[in-house]
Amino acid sequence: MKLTDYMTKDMIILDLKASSPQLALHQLIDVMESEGRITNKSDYYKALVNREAQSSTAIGFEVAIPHGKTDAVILPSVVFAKAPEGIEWESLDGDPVKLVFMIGVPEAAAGNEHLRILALLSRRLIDDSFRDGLKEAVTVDEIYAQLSTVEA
């Protein structure tokens, strides 16, 4: 299983200028919705914000994995976005986020696939060479190659 079996080359943003979270996360989910992965985005946007208020999913690294569950996500899925100027994001570590990795899964997946996706991820990002390499990338391709290294 490999990180790209949950996105297209759609999936992925260059460039998301976003002044907040919460302006990120609409983006991205219009993503989410074109993609016609998502059946309601307001349904979807409450299950991320809600799960924002637990804690902040800025991890640390200049990485966000904000990430929701609810019956509005039609497959699990993940939507990757470069923020280069980067977005204030009560991170972890102070540090703006400039690398987002948001997951969707329909509630009935939510611990399996969720969790999958998760496990996947972490792995990957506690590595330099691999956040470098996506903030280095410049082009949809060169992205999509390093994602599909990200496999269990």
Contents of the next structure:
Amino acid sequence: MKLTDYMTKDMIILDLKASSPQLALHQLIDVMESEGRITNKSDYYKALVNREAQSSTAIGFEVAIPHGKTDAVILPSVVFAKAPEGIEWESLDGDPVKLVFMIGVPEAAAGNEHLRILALLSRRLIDDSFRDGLKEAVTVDEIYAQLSTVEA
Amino acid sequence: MKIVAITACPTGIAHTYMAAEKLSKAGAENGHEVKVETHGSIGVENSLTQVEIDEADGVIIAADKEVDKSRFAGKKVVIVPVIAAIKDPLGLIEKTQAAPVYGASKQVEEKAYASQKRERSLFYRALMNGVSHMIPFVVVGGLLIALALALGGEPTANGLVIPKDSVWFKVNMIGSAAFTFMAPILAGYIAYAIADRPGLTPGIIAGYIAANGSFYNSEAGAGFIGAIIAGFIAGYIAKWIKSWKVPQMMQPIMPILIIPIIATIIAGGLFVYVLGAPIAGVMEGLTKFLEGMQGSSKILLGLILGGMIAFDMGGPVNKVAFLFGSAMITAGQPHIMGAIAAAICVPPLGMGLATLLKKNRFEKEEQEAGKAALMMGLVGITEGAIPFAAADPLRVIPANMVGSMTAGALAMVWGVTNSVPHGGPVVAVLGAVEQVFFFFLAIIIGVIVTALTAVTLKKPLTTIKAK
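Output the form predicted together with its partner chain next; the form predicted alone has already been displayed.
Following is the full complex, with the preceding chain placed first.
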């Protein structure tokens, strides 16, 4: 199982521009919808915003991982976006966010393999070299190759 | 320093693991040994052992949801939101040394029980997990059988028989079906508590084998005591297999395929070939022993039969005494069954009374099971006391035995007879007993003895569990 089992190359965005986290979320949700990964945009958005309201998912070091667990999600999915210009996201260390992993998980999914992969992704994000690699990558294929190294 | 930590967040997908990673890294980079238990959507992983907690210099709980802190009584505990562990892991590690001791005010009374609690911790938790899942089966089965026997039973030479064409016959069968699951569920959930999900299947199957003597050529199964043993064996074997280092490719099939199959084969095989085989021998030996006792004093025989009936409640020892009593009816000695009939209902009635006398000795579920046990006792279903005995065998079994021995010996001395191979007040109501007054007196005295012994031996829950 690999992280890239939960995404397609079309779910990698190279240049996300948004003046607020909310606007960023909407753009990423559109990707989820066009990829047929969600049934209902507003339910999924609500789940993401509720999670954000508990505490910001911008965990510092320029990374945010908005995530929602709801039945509006059909398949466990990850959308990855680079935002070279930075997004103001009330992050833990105050820095703008440049890497966004948006995660969607159905309320009831068979097995927990996807949870294991996402846990592993969370652990890898703590690793400086993993983040730097993603920041330096310029093409979708490069990014896809790096994300595929998150495997269990 | 040695630090143990728990991380948890509401969705359990991301922050739990980032915080865990941060704490481990910060620890490793600064020469501290940090072990982090994660409470995520997957469940609890990387569980802390009691030894690790005991050895730790400090505890960090970085959680945005409720976490059971009772394990950390007496340790220096820092409690923070999960985000704090991501932000400043090293700061938290250092902070533990200045942290207040958790549960310090209750320290004195806890200390006395602390060592005892640690030793029995997993044993006790596993046992209670098995018992709490078994109780509904005992209650459902026991009450249905009790109802069927009380309303549909007719006393015959073969025991209380329910006519095949009556609806009560079906009710009795449904109740018996529930009873069939008692031992497998008890063993299965003991194993589950020890080894998580991979332990469940081996535990249930080993429990089934333990309860079915036909696997090892024995007339009776090993009863609930056998099921407890089966559960622990299956659980520890599954846990041991879980610890094997296997190639990554094999890991996904370990919990659903490899562990259950190997643990089932080993645990089942152990029961069939090693533990089960002697049971048939023990039964034979006990039967011979009882036959040899026939000439001796009535008090002694009553004591022995009562003790055997109460010892394993439906297990091999109980069966031997019961079959001996049944055989003696046909041999023209119904006073032996009289003693047994009195002894049979003492454990469920006695434990039921105990739950009414001292509520603080029993878990909530046990208090409910106590009411059902009273019903079962009235119709002579000894199994009603099994949940109590399984949860706390070393205190409850002796209490049951003392009461049944008393009732058995008194009934024998007073010349109570019973011409139907069944026990409990119901046989008197149906007219199979002579010396009815003394039959009831023996039962009442036995029940009081069991109830008083049980509440004396059992400690109030708060001190055992040391919150």
